[in-house]
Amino acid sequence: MTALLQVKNLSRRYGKVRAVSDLCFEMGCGQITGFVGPNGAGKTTTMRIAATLDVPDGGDVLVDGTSVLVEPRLARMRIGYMSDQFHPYPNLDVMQFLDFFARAYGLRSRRRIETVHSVANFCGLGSFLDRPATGLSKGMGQRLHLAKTLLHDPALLILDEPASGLDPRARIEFRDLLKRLAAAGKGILISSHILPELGEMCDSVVVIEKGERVVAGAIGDVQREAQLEQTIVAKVTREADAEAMQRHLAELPMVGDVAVDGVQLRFAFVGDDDDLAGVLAGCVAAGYGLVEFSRDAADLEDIFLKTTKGRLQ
């Protein structure tokens, strides 16, 4: 099966800066990738790359098997941008801001208008319809965008720094908007330095520095790559079984740390996904009266911090 986006020896200059450097990586449909870098890593110069933006000085990024250097306006159907800074038209209101971009999508009469209330209803403009469109909160103008995005239904989405600026319960809103496009088969590349929030909505990771990729993949197998212990919480019934269960765990080579407070036990674990169900049928068989057993949301910032070095460029 095709990826939905490859980046391909990706690489840009500008003058004696090389800001990308012979960069690759591919993500699929339904995955949300994060883009990590430090400030001047390449991510904004690759993700305008990959939106026909910008023209590389060699290699290629491939849309659903489409070239945006050879076939850029086939590529752009399939591709939502979403830059990190947003300036609406003035003197227009949402809905008519909306229906200039539908219109310039070519979408037409009334599955033009159905579109567009459809788009904004999702994105909890509803009811905003008729309001100027600069005269949102930071919060409702990001959905704006957002929907501004999705109007032409893109099978990729580009978003840089979508939750810059956001307030805590808009940034948790936003991101329960991207999980539900992702869940609907939309792939989403995106960046930010909130890396924490990050690493809850993402199933994978690119890490680049000095345009130059230095990790990429699954996080789980990012972790194990970069011999990064993951955190695992469980939670049993009885406190006496928490502190058996805290005997038990000590004794495995896989397994760090162990602390317990009262029925829950937290621990470090190196391994992979067979050598965690070998742990798991372990502590059910003794008995130890499991209720919960889950890896705790994945730390992008160690990650970020493992391998990266600080290079600035």
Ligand SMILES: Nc1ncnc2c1ncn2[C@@H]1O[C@H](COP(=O)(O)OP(=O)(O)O)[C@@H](O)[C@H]1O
Contents of the next structure:
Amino acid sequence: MTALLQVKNLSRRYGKVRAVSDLCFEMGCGQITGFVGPNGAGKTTTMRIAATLDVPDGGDVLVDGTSVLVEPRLARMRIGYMSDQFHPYPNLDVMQFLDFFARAYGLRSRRRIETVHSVANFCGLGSFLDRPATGLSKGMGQRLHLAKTLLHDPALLILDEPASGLDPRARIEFRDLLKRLAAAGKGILISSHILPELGEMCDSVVVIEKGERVVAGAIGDVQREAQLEQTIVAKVTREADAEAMQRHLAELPMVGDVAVDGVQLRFAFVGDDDDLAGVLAGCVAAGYGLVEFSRDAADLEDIFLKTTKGRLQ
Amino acid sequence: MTLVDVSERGSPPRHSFGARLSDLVNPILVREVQQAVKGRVFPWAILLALAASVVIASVVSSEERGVVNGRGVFSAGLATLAPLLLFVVPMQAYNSMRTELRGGIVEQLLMTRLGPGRVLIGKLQAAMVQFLLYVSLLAPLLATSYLLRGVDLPTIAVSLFFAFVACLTATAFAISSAAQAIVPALQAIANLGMAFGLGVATLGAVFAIAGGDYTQLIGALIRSGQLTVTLTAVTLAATVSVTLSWLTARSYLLHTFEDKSSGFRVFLWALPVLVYGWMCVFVERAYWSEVFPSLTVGLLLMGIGFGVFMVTEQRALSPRVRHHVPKGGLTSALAAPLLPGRDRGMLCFTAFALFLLAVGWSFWPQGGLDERGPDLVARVGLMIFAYGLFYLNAGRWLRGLLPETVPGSQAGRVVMPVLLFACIVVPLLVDGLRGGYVGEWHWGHVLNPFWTTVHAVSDRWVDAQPVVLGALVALSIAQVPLWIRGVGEVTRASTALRRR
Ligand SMILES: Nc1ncnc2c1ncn2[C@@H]1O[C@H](COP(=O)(O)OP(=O)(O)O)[C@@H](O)[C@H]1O
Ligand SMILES: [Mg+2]
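Provide the structure of the form predicted together with the ligand, given the form predicted on its own shown above.
Time for the whole complex; same chain goes first.
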């Protein structure tokens, strides 16, 4: 079975800026993939190319096996693209707005009206149909934007920072909508800066930076991978102990650089939980006055920070 | 599983006859009408038009001067229509296109089944609905003027025809200007050009109509027996203009990231068919010896205009085009001049000009010794061809120094007139600085197409002819490597497609 979305060696430059370079990843049906990276990493550029709105310098994107370069029109019918901006038309109500896009997607007569109603109900817009489209709250606006994206029943949804600017409640409701869509078999590629958000609903992540892929894979795998090199924080009672413990740790094979700051130590550690338990036992046995010995749980935010090192373009 | 299955059912949808009928209409038109009903401009324009016609009618009916009154009513009615048709309708289209582009809504549209073509046609249709509405608002007034015997029916019909053509052309122009604003750098130019162009056109029309010149002109035209030829010529010019606006708007909407000019190139090749066809059908044979040479030279000038755009494009085929070149070896080579890229642009222009040369060669009327006759036009045509080749080649080379992006292409288009200007002005300045005045033509001015042409075509043609023909041949031969490169890229892409 071919993947729903395949990004193959994608490259795009704007003058001297390499917005995307040699990017590869895949995702399947029913999957929610988080697309993560700092500002200017090339997320929007990648998504626009995948949505046939931009042309790459090299590489290709296949949607359900259809190349966006060779058959953009065919590919478009399978893609719902929600851009990072939304400006509805003035002087139209919500119903008319959806109806217009339904017509634009070639839906006719009864089928069009049914689709508009079911999509509006699905997105919780049922009681807003006669409101002016420009007068909605940010949260309702994003729902309208999503509803518009769903009208032609696309297999793949490409959502560019859909949750940015939403209040927490609206964000949770939006996330539930996406989960229901994924359960209905749609593939969703979603970019966001709100990383813990993505962690709760994504099956996999792709982290990019300066247009290049840093990590990609199922969330569990990536977390494990990230945990293989982790930062451990330890605290002792006296500064003399800290220095002694630094010398002790520096001799261990799985420990990287050890930094001492007063009574606190930070060190990089490569190894699994058993190895870490061994290190802790060794320190206790050596008699350092340990009061704290902990590891930050590697959630999505950590993966992000670790892999992108906070370098912004 | 589709969404309809996922979502809970809402209220049972209604489906009226009107809704079914509207399925047949362009969605853009449906939406524009819905927006207009809720908007402000539209009701105000209707109110103003109604008020104007009431005022005119009451002023006229208070006097009793029969025929003169009738003409006055007609002129007043037309003068009220002119700003509506030349300003309000195009400006509405301009603004609605601008809304479409704001925040990239148009991209959302292009993701649907509506191509840029249908978007633009929808806009034009919306404008034409407004045209009909305004005309029918003022119809009672026009009918009154007819009943007062101020004007005859042909005058009304011809006037409305011209009004329609003007409205359509202005609207198409407005839409294409708005579409160009998709490139932020061009936004200010588009806004200014729009307001200025439409304003001037409207004022001119209102003054001409209110002054009565327009009605007299139409009357004279109808009596002169040149009506058909004029109407068809106007239609032809409007068709060309609307098509150009349409192609421009389409290319801006579709391809902000790649040059894709095949539509323009095909249209350029369609022009001779249209123009010569019009001549054969509508122009009396007696005038052909005058009309044919000027049409041919006019086409050549159009070719140079298109050429400026063709030879400043990105050089290589974009990946999208590369995947859609014709698969056959021969067809791909034949189609090469119509595909984007500046090398192929040079080929397209040269082929077009050579085609005109061949047509001219075959059908050029005998001018005899008359210095103002077709011989002179032929010489001017040859000079234009030579200069066209030179400047387009120079422009193509200069554009090659700029980045291979769409902004690079746009900069290249600006560079070319600058180059022409420099080639004209610098020798003049040098002359002026050296001798204090600009005297006779000399070889330093050979790149000044205007002066050199005036200088060469009359009594000095014997000396000039070999130079011009030599330049033509040399400039054509110098391009052969470009042609090979341009066509080669297409045939290679075609071979790659066949292999897959
Ligand atoms: N139209 C454009 N013209 C020039 N540079 C661009 C354009 N679009 C994006 N870029 C550049 O490409 C890089 C990637 O941008 P983008 O894809 O928008 O990143 P993200 O969405 O991850 O924040 C940035 O450095 C940005 O400045
Ligand atoms: Mg972005």
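Positions refer to the first chain, counted from 1. Just so we're on the same page, rigid core means the largest C-alpha set that superposes within 1.5 Å between forms. Treat the numbers as computed from the prediction; the structure is a model and nothing was measured.
S.K.: So, does Val55 move by 2 Å or more at the CA between the two forms, with the core held fixed?
M.R.: False for Val55: its C-alpha shift is below 2 Å.
S.K.: Taking 2 Å as the cut-off, check whether the CA of Met27 shifts that much or more between the two forms after a rigid core fit.
M.R.: No; Met27 is a residue whose C-alpha shifts by less than 2 Å between the two forms when the cores are overlaid.
S.K.: Taking 2 Å as the cut-off, check whether the CA of Gly40 shifts that much or more between the two forms after a rigid core fit.
M.R.: Comparing forms between the two forms, the Gly40 CA shifts below 2 Å.
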